[in-house]
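First, one chain by itself in C-alpha cells, the form predicted alone.
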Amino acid sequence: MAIVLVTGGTGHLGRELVERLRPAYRVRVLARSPGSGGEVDWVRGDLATGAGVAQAVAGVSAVVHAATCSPAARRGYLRPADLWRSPLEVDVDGTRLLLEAAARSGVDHFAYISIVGVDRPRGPYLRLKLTAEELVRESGVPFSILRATQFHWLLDRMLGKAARLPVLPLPTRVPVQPVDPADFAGYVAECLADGPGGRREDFAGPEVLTLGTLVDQWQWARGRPRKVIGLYAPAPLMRAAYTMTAPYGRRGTTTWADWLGRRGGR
C-alpha cells in the first residue's frame, strides 16, 4: 500500500484528510504532538525547525501539504500586528523544507493546500501562502496546488469570539462562499488519486452568502441574537470579497446552515 504523508493531519481539514485517505492508503503524519493510534503512522517533529521532516518524507509516494500557521485563525479574531506581520516558519520555510525533503526521496506528487484567492493577496497571511505556492512550482517535484474557500469552523470561530460584544458592527453586504472541511477532504483525495495535475479547480462551498444572511443562520443556529449593525462596503472590500469566492469552480454539498446543524445548532 503506497504511503502518503500529512502535514497538519491534527488540525480540522488534517483530521478529515487523515480518514479520507486511510482506506486507500498507508497514512503518515508528522505532527509536534504524535497521536497514538495505530492506524496511522506517526512520526514527531516540527516544519518549523526541520526536525523529523527527512524521516516523515522517507518512503513515501505523496505528500499533502496541509500545515499552516494562521495566529488570527487560531485565536479567532484579528489583531492589529496581523495587518502587516504573519510567521513564516511553516508557510514559507517550512514548506522549502519540505520540498527540498520530497526532491531528495523522488516524492510522486506533492498536493499543497491553498486558499481561494491568493493570487490577489490582500494581508500578510495571504502573501505567504502565495509565496509558497510559488515555491511548489519551482520546486522540480510534480504538484498539484488545491485552494479551498474559508472552512465553516474558521467562520464559526470568528462570530463566536466576535458575540462577546452585545453590538456587531459589520460589512453585511460582502460576499462569502465558506466550505466544509469534510467536503474538501474528499476532493483532495480525489486530486491525489488523479495525480499531479498543477494548479487544481477551486472548491468551495455550495452557495455564496451575504455576510449578513451567514451571522443571521449563525445567530439563530446557536442561540446567540445580537443587533447586527450593518456597515457600508466599500468597492476594494467587495472586490477582495469576491476574489475569496469561487462561484465556477467545484463545490461541496454541505450548506454552512446543513453544518451549523450538525454542530450543536437548534
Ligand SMILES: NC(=O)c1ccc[n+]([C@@H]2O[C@H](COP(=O)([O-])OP(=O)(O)OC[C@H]3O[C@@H](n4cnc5c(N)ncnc54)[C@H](OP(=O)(O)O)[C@@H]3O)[C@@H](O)[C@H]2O)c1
Contents of the next structure:
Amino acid sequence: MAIVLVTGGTGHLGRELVERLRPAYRVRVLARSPGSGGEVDWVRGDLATGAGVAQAVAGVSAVVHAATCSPAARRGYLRPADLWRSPLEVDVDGTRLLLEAAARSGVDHFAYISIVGVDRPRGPYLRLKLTAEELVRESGVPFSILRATQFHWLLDRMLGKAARLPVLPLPTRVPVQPVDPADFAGYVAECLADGPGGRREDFAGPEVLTLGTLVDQWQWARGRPRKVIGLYAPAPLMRAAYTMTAPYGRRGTTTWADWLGRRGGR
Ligand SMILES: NC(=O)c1ccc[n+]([C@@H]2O[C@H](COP(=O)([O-])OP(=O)(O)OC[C@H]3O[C@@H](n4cnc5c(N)ncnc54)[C@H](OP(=O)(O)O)[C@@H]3O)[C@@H](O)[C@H]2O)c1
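Show the other one: the form predicted together with the ligand, since we just had the form predicted alone.
Whole complex next, starting from this chain.
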C-alpha cells in the first residue's frame, strides 16, 4: 500500500483527510502531539523547527500539506497585530523544509492546501499562504494546489466570540461561501488519486450567502440572538469578499445550516 503523509492531521481538515485516505493508503501523520490510534503511523515532529520532517517524508509517495499556524483562527478573533504580522515558521519555513525533504526522497506528488482568493492577498496570513504556493510551484516536486473557501468551524468560532457582545455591527451584505472540511477532504482524496495536477479547480460550499443570512442562521441554530447592526460595505470590501468565493468552482453538498444542525446547537 502506498504511504501518504498528512501534515496537520490533527487539525479540522487533517482529521477528515486521514479518515478519507485510510481505506486506500497507509496514512502517516506528522504531529507535535501524536495520537495513540494504531490505524495511523504517527511521527512526532514540528514544522517550525524541522524536527521529524525527514523521518516523516522517508518512503512516502505523496504528501498532503495541511498544517498551518494562524493565531487569529485559533483564537477566533483578530487582534490589531494580526493585521500586519502572521508567524512564518510553519507556513513558509516549514513548507520549504517539507519540500526540500520531499525533493530528496523523490516524492511523486505534493498536494498543498490553500485558500480561495489567496492570489489577491489581503492581510499577512494570506500573503504567507501565497508565498508557500510559490515555493511549491518552484520546488521541482510534482504538485497540486488545492484551494478552499472558509471552513464552517472557523466562522462558527468567530461568531461565537463575537456573540459575547450585546450587538453585532457587521457588513451584512458581503458574500460568503463557507465549506465543510469533510466535503473538501473528499475532493482532496480525489485529486490525490488523479496525481499531480498543478492548480486544481477551487472548492467551495454549495451556496453563496450574505454575511447577514449566515449570521441569522447561526443565531437560530445556536440560540444566541443578538441585535445585528448592518454596516455599509464599501465597494473594495465587496470586491475583496467576492474574490474569496468560488461560485463557479467545485462545490460541496453540506450547507451552513446542515452543518450547524448536525452539531446540535453546539
Ligand atoms: N480554516 C479555514 O477556513 C480554511 C479555509 C481554506 C483553507 N484552509 C487551509 O486548510 C489547511 C488546514 O486548515 P484547518 O482549518 O484544518 O487548520 P487547523 O484546524 O488550525 O489545524 C492546523 C494543523 O496544523 C498543525 N500544526 C500547527 N503548527 C504546527 C507545527 N509547528 N508543526 C506541525 N504541525 C503543526 C496543527 O497541529 P496541532 O494539533 O499540534 O496544533 C493542526 O493539526 C490550512 O492549510 C489552511 O490554510 C483553511
